[in-house]
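The chain below stands alone and is given as structure tokens, in the form predicted on its own.
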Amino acid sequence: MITVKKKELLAKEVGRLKLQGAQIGFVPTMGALHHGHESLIFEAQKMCDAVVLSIFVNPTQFNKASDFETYPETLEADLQRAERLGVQIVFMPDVEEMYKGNLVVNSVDYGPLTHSFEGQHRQGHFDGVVAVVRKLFEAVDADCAYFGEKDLQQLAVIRRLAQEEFAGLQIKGCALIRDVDGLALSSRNVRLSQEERVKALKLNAWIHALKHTIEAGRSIESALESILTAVKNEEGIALEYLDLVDPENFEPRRSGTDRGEAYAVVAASVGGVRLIDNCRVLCS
């Protein structure tokens, strides 16, 4: 496994692999690797000859400085895990290498996709995501890039970015991975106390209750009202949103002509730790 910190060295190593005819799979991360990240690497290895993993905590996508400052960092363990999993290249730039001293990023307007839900509750978040993913795509020059479906809205935003600016790059969405207790895997989970973790499981329970209620034939509006009434006063959980959305444009789904696949999405803070989750719902 090769580790590089500079874009020029990365381009050299990727170019060497491409001269050998290798298909390059790219897995971008912010480190603190867990089994969810491993699943992305495994998916990349199924389709590609070589995997590039990036580790970079991107400052421009955090709308709260405290969240950036407390983001877990486990670099030594991450590198050991990457090597054990058979990653060929780890790209681990610093902020200066990525931004050259300019942390001002352009505003991105993909309509509801960037301005609703995560975009509404984390002002400027998708501006930073698009800025850094664009820089990473340019640096890695991969054939396929792999993203987890836990960050479902981010995945839709990145698909839009690739469609508009990186036509030759395939974006692969990979299944959300849960811990044995059902909690969606996240690097932030390590900040939860045991009591907070039990509370956090409510998010999974709520979206699956919404799923089962709708799939049992209840109207979307009625199902949402029932669930929101039940969770409104849940102690120890600060709910931001709970809704049913179209996974491509993140517009809310409602009854009537809205048929087919949708996703129940939720975001809430538990003990100051912001968590998100989602699940697929079939509307009939």
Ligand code: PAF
Given for the second form:
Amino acid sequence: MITVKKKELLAKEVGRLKLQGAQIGFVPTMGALHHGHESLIFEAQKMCDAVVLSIFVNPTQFNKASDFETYPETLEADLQRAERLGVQIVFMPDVEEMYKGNLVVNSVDYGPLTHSFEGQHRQGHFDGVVAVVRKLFEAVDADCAYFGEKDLQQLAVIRRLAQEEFAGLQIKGCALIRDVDGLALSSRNVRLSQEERVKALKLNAWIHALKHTIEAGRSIESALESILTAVKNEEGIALEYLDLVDPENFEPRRSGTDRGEAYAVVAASVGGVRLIDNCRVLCS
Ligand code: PAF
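Cool, the form predicted on its own is there; where's the form predicted in complex with pantoate?
Every component of the complex follows; first up is the chain already shown.
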């Protein structure tokens, strides 16, 4: 495994692999790797000959300075894990290499996709995500790029970016991975106390309750109303949203409109740690 900090060297190394006919799979991360990231690497290895992993905590996608400053960093362990998993190249640029002194990013308008839910509650978040992912896609020049479905709205935004600007690149969404207790894996989970972790499990319970109620035939409106009533009585969890959406455009899904696949999505803070979760719901 080689680690590179400069785009120029990365291009050279990727070019070398491509000359040998290798298909390149790209797994972008912000480090603090966990089993969710591992599953992205495994998916990339199923389809590609070589995996490029990036580790870069992108300052422009954090809407709260405190979240950026306390974002977990475990570089040594990340590199050992990447090596053990058989990653070929780790790209770990610094802020200067990525942004060349200009941290002002353009605003991105993909309609409700960038302005609702995460876009509404984390102003400017998708502007930063799109800015950095565009730079990473340009730098890595991969055949396929892998993203977790835990960040479902991010995945839809990136699919749109690729559709508009990176025609040859395939975007692969990979299943959300849960811990044994059901908590969706996230690098931020390490900041939860034991007590907060128990509370955090409610997010998974709520979206699954919504799923089961709707799949049992109750109307979306009535299922949402009863779950939101229960959620409001919950102490220690600051709910941002809980809804049912179309996974492609993130428009809220309601009864009487399209049938088929939808997603229950939730975002909330527990002990100051922001968490998101989602699950698939079949609407009939
Ligand atoms: O999902 C993440 O870890 C980040 O948002 C990404 C895609 C690596 C961009 O910084």
